[in-house]
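Given next, in structure tokens, is a single chain: the form predicted alone.
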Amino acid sequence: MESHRKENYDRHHHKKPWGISLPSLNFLDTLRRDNRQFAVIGLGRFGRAVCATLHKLGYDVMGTDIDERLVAQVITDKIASTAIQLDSTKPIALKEAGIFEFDTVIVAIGNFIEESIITTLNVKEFGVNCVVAKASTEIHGKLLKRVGADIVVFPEYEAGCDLAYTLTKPAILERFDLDEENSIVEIRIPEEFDNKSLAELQIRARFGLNVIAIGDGDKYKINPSPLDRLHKNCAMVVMGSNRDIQRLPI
């Protein structure tokens, strides 16, 4: 929506609407740590992909849709502990399937905006712990919010503005999002900082920014020394304003 690029056409002067929340990261931080039972409802492009990683982990995963053709493929397709055919709008689908045991449910639903909004009210009001519900606008992650949903994200608009950062800002390899002002991000180191210090480069002083890690991509020194040298194959990662962050060489 062109309200929404408006608000967040640069992620570095506006609040980001949509993603995960700091709450909500309090939130999954009081989950059981042997969490280890999820349910996935709705097995499109983003439903699939969950099951599929929660299962390489080694989680537990149940995955569910009202489409039959759907639940086989992921049968054949071993991406989830088990897979069945149901109706999620229907409590006594969802409870005779068992759904309402499970630690933390996965309503993948987006597109279908009111079997979203009933699946997550469902799993909600029958004391399923944890309900994370795709949104595919604001408006429904904020009916999602209303029913219930803990956490609410939005991945066709998280990979949009990943994809234009990407294309955009390539030195920028990650980025955490810590408030609408100031974010943690790690960068390929410019080539103008190759093979120089981190007291030489004065990088704090310079750009107001606080280099907490450096490393080549697979390993990675946390609070590096001052003596420690940069060099432009490899990555840094810094702390500090947004603002800031774009007055680096990059």
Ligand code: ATP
The other form holds:
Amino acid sequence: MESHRKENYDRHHHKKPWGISLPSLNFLDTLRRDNRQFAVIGLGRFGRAVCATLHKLGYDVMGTDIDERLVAQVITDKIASTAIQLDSTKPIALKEAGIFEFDTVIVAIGNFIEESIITTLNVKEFGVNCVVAKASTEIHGKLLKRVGADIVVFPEYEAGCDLAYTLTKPAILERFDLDEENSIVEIRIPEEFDNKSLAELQIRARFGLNVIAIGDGDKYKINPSPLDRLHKNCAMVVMGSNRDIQRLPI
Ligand code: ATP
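Next, give the form predicted in complex with the named molecule, keeping in mind that what was shown is the form predicted alone.
Let's see the whole complex now, leading with the same chain.
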């Protein structure tokens, strides 16, 4: 990889400013419960997308915004169970709307930094267990963490990185970052692996990667044996360091 491209790759790939650190996994138990109720504060494009998707998945979701037209639109579009107009910088307004009773609150106010910080502080101070906040810049993200946000997301940044990966490595279909250096990726099997067995390809010895599943077009075989053969245009799932994954001929 040319050095400037490698630097970019390292910067974006190894230093993800969002995500959940291993020590804070406890609160993920909240995310696993089925009967969870969500409140989304801020009904811009991001907030509406969160509302609509949670609602489509069958969850109870309340949408709120300071702008009553956006609240009315959410009701018209039927993308939330309820929607209320309120100023989320006012704790009393949040209390009256029952926001503090929700176990997960998404603060989807990206562009109004002060409002976003105050809102996050309010919902955390009044005991909401899981608060997800959208950040527009790195410093905004740091401030959100400081005031207690459990998860900070950078949707534009994340979408930009994903697009760059897709454009430069279209063979990577899915990726799951384990930490700053290691990932699990689902990749399209390259031409030069076609009809070769794992034993012949020596992927662990040559690339330092573990193949954890191989696809046959329909289904995945988990923990494949060394005799299993790979087929081009099918997919496989490998785990290893990002550096080693980059060395695959894809
Ligand atoms: P995107 O479409 O990317 O989500 P946007 O410009 O639509 O961006 P933001 O500017 O991040 O959204 O704001 C999201 C919403 O937050 C806006 O609809 C805005 O009215 C709302 N909002 C801003 N301040 C407050 C507040 N104090 N209380 C409640 N809602 C607020």
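Numbering follows the first chain given and starts at 1. Predicted, not measured: the structure shown is a model, and the values here were computed from it. Here, rigid core means the biggest group of C-alpha atoms that superpose within 1.5 Å across both forms.
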query	finding
Did residue 208 shift 2 Å or more between the two forms, C-alpha, core superposed	no
Exceeds or equals 2 Å, Cα of residue 217 between the two forms, core fit	yes
